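What follows is a single chain, given as structure tokens, in the form predicted alone.
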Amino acid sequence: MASISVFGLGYVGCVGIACLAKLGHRVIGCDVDINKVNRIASGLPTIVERDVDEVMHEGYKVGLISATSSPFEAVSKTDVSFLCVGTPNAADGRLDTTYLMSAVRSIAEVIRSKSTFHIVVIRSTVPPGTNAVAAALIEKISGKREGINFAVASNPEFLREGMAVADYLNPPLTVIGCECRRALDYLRRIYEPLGSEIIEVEPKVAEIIKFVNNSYHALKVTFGNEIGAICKKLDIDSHSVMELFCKDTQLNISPYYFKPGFAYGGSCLPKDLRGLNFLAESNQVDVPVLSSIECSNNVHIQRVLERVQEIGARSVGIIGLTFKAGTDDLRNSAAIRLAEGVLGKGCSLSIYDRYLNIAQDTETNLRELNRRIPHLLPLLVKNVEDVVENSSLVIITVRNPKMPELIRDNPEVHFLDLVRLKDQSVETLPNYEGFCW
């Protein structure tokens, strides 16, 4: 059984008291609000929500759950503390971490003349940083040193209202941003019960994860509702259509594509975009979400194109040209952009693509080649090594086995890696360097 305290009996806060007294642990609710104080205290939950009144009242018929609004009870009568305090957002759009600091401030003066060690665990949604802040400050004001006597984790709630209960005793996952070991491992133990898969992460991780998935979550919505209203025009199913295109899971909705790296190209993305969003069009509906997509892709070939410049190179090799990996195709290929932004900053380039080099020399597909890429044609050079070669700056637009080698190998010469070769071996070298990551 774990000692807890929870400060801020909102939501969250409400929601975790009663399932971390379900999973028997004693819990404390802490709040500056003496009638939500005063209603956990009697067993009763301070929101109205799905199954929390019965799950409140069975852990306080046991006497695992009470509240004060003493931060000094809260905390010295636990070993971890849970901060689910408000962070709303300010006029200009961050998040106002003001009341949680407040929390932080009150922990820390309890921490001082604590002689045991304490955990503060963030679930609130937070800027990523906060957590190194908060240690900081805790430090400051207690004169106690972090990973000795406090640890500070972050670990962000996934609820949604309606089912907070469901999903907290049943999680896709739980996110542990720490990095102290001690910590980590007193957490593991409250959360391994539910299940779920536990994944230790660093704090920035932890913090920015809540942001991303609400934002994709927002951007699903508005997504289908775009769909809808074009299917609606068009007297189509818009709830079939979507049923249909979620049973692909395996590019759909799959881990597929979510990669950062560089831009999309080839025959199927642009022309498909393009095709519905002039069904958009020609039928007055107006689809900023799906009208905005091209114009973001053309924005990132635009980040590598100001990066080349940042570096400063005057000699450039860039490793693939086609659109993607295991193909001579180069309809809109980015990298076809890339390299014809190169010279347009009067850099001189040099190309390698193993499938352009085949099919020059079975001369497959050359008449295209020709009509496409007569001006890059001449760059292309015959081995991967010749690129580095020739260059103080090489961009990796596609996976090459020998690319790590010589990466190691030629430390005067600049990689920038658009797609991750997932060597753990050249990530930390001084002359790599990943994009969008």
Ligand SMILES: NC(=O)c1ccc[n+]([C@@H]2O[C@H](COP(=O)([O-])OP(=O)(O)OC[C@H]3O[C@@H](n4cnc5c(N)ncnc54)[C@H](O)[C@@H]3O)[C@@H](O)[C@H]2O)c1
Given for the second form:
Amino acid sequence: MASISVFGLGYVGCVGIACLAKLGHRVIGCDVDINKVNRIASGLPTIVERDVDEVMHEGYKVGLISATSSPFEAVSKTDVSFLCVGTPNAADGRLDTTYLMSAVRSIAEVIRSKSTFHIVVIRSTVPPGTNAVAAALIEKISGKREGINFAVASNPEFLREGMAVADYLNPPLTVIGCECRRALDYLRRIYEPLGSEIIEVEPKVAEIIKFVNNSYHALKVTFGNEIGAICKKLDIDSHSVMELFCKDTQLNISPYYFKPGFAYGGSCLPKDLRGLNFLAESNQVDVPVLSSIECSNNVHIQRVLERVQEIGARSVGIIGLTFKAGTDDLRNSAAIRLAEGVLGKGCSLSIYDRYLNIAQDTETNLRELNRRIPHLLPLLVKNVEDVVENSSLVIITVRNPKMPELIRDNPEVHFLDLVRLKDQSVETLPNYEGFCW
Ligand SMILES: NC(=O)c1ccc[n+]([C@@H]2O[C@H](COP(=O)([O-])OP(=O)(O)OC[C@H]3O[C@@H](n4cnc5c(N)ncnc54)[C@H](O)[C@@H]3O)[C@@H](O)[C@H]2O)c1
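With the form predicted alone in hand, show me what the form predicted in complex with the ligand looks like.
To see the whole picture, the full complex is given below, headed by that same chain.
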């Protein structure tokens, strides 16, 4: 049985207290709002939420739940404090951590006089870097050392209001970002009974994941609604469409396409997206999300060019010109636009593309190559080594098995990787840089 304090008795804290008690832990709630403290101290939830009354009552009945407005009592009687304090938007949009830091400060003051190890767990959604700021603040106020006397962990909350108790007891996954093994093991013991996967990550990864999740959820809703608005105009049942859409778990509801790196291109994505936007426009349907996708893709290509300029290379190489590996298809290839942009910046350029070399050698599609990239064909070289030899900067747009060795053997050449080779031997080299990762 762990001894846990929960700071912030709103939606997240209230559900947390009830569920931690259900898992057999002794829990003390703490809030600056005395009404909330009084409710929890009487075994009553502070929110309206399915199942929470019952679960809270069970824990209260067996003496596992109490509450206080005194941070001293909450921290001195427990080994771990879960922070579930609100982090509302400030006027400029940032998440305001004022309340959270005020709770951290009050905990730090108690840690100063505490002789046992204390773990501070941030459940609230906070900007990346907040863990480190909280740890530094605790060190300053308490005079104690992080990792020795206390630890700070980020453990984002994934519950959905309306089914928060069920979500708490059956989370999609449990994420813990912490640099202290002792704290990680302690938290693992708390969450193991839930049976969900527990993933240890860097604190900043744990902190940003909630922003990413919720922004994606918002994108899903707006995407679905824009599709719905177009379908309605065309007298198509949007629910049939989206049900069908969700059935494709290889490309649609899947990790596919979720790898930050380079822009999309090819014969289908740009063409069909434009076609859908035309359908919307010609039916007077405003679709800001769909109509801004192409713009975002263009900005991304521009970002690579800006990086090329920052690096200051005059001789550039590109590995891969077709729109993806395994094809000689150049239609709407983002790499072509990148190559043209590089030339436009006045750099010399050499290009290696295995599939275009095959196309040239076998005279397959040669007319098409001459039609589409007459200006780039003379820049194609036969070997990937030649690109590296000719360049001070090499941009990798497709995987090539020779790249890791070439990166290791050519420290004077800078490599900008848009696909992530996933080779441990090069990831920390100073001449190797991931773009967007
Ligand atoms: N509501 C959700 O579904 C949900 C889900 C996941 C994550 N989150 C995140 O969890 C955090 C809490 O959200 P919420 O909806 O429970 O907020 P809430 O506003 O319902 O509750 C926050 C509580 O913190 C208390 N508080 C403020 N300062 C305090 C202090 N110094 N000491 C102790 N208590 C203090 C407030 O009095 C309030 O009771 C936020 O960062 C939110 O983004 C919320």
